[in-house]
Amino acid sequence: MDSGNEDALDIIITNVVATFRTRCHLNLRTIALEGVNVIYKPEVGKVLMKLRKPKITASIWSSGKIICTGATSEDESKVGARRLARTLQKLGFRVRFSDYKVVNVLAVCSMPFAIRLIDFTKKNRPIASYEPELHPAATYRIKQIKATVQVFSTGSITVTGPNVQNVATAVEQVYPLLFECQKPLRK
């Protein structure tokens, strides 16, 4: 991130999605009746369970697969997933915490300048797309690290990737391209 700018960009992680398995069958009705902070959705075949600390929401299926969302770091996500497994153990299930994996990380970052989106997409045509009638942001996909960057004209960007390292790498890769397409400051 050179380009004459010594300030570091703050990448704020807003959501971490992780999955894990309990390696046992879960009775959703029992969880709904005996659990705390639980929403039972029988039409979908799942239970939503919320933890207050760390603040996560988990989708629980009877097969034992659980998806945790809402954490703000990979460590917080793992702690929340383990707490959830422990909560299910206390409800009487023979839960074993296994196959934990961070699936998706969503982060936001603000550039210190506004961006000309049309110029940005013209210069990066095969991997950048901008449809102002459909969405106000330009989409920039980086296939090597499986990251997607949504670039807004205000300089705000949203990055989605498989882990925190890939999100940071995506911001580092896209910064010089955005720097070239910055809007001149008005006087």
Given for the second form:
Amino acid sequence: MDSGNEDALDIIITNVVATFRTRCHLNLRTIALEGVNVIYKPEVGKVLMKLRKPKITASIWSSGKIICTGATSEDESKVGARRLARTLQKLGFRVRFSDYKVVNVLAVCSMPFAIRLIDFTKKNRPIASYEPELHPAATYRIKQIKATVQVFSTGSITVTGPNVQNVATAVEQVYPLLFECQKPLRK
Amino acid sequence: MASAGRTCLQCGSDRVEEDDLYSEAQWVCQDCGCVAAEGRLVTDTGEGTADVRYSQTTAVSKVPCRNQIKGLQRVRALCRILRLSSVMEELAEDFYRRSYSHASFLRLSLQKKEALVGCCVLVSCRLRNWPIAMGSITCLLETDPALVGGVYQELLKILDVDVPKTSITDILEAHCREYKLGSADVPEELAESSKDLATRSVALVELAADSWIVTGRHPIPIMMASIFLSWQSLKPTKIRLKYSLNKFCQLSKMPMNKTAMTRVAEMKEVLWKLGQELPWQRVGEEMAPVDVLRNVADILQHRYALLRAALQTHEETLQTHKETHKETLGTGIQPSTEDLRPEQGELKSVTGDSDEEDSLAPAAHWGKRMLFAPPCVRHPKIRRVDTAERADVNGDEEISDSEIDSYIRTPQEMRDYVQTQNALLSEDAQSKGE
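I have the form predicted alone already, so could you send the form predicted together with its partner chain?
Starting with the chain above, the whole complex follows.
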């Protein structure tokens, strides 16, 4: 996950969101009755199932679309999705694991220096926006790789993107801009 | 006069003359009297013959709907309350008209349109560098700040304007005037002119900005805290020092803000740290918190020099601690960790290996090492870190049936579950019936 230049920089992935389809109709009531660790939400029309082994929460709709959240890596997300599909198969549905896609990856990174947010926003005017009364972080959106970076004054940044590779690229792109707007140790 | 070339269809004579009947041109045969041809009621070709839509012929110039008119009146009212110039008022009205008819604002609830009024005024103020905080607008409109924030960001996207950021010091001077501390409103010993308050508060806020209290936080609690501290320190009599923030807000007729109390504590801590560096403060003796307010004038006047001195002392302390630590390691004696721990609460491992310090998370470490750091770094929340045991995970593992069965209820469990549910439902129904 670390790139070549920043050897001390640790990018920690905190959440991976993936979706897949089972290509068959699912009876939510059956799942709610026979499944363990399930929460049925009839007002929304979905069932929440939580797995223990890869710690994953899945939202299951009756159309067969399933969204898995909570994994800490892309591989773990895939294992969890397959485990879920296997569970549904055992419950008696003719499930086929198809259209698996990682939709969103959330990662957190910590810079070893503090950042002057107002300077950072001024230097990157249209791309960065900072509204202290609304949110304490400055938002930097990279259109080409569809990633959003939220920069906090303490040096922590959160990055969201469509996959892990994009997230790593976003951190690489943003690092030199942050380095310029460092807050020096002495006043 | 006869028109050439017309012959009567009935009798065949060529004496066909033009004769107007009710200003309609007709060609009439002179012999038998039949009408050979009639003039057309419309012009032949050109602009008039094209199809004309009803809405175009009967169109009235587009009138703004009632809600838009009301909204424009609200904009004008807000501008007058804030005493903005006519240029800014017109700008705000123009923004409102443009955004109202935009697709994303046309079908919103009236509550959001109210927020739109405030946001248009805010954008116009910011473009003309008129200092006002979003919190003030929210207060004036009496709506939810999150709603105003969302509408504001949407508005910026639609209008496509580049808004310069207002700094907190600009807003502070305007905010000071709202505090009713003139000699007409309060007793003489508690009165203070807003000018003096403003100058001292600006200095306090600048100091707070240098020591990490301001970045990323809401401006209004910080302004309230700085005004409170400057009011206390301008005349540090016993009466004023006894006043709490709550009482001060009641005195100056301002709404109380709970976060302002934490800001007051943080600012006092910073002032205390700088107060230790004052030349007449004896080394080894700690300044009492009450004395801090008495020395605020001197601290603020020489704050940059004091900041440098404080940072230097802090580095020297860190250096001496590191050296003594290395010495004791060299002699092989294991010191007790309490002796080594400095007042700033620096993190040291028990075995005392300096390399181990580097293995700690860098963010927490640099925060603890520095004298001034953002409060969230100095008191970080302890996060549970899951060690990665899933290094050998790929997508195609065999999932055992027994494991899957642990996720499925047995028929007996299902029956028990259904029974309990029914029992709970009937209990609920009974209690509701009662």
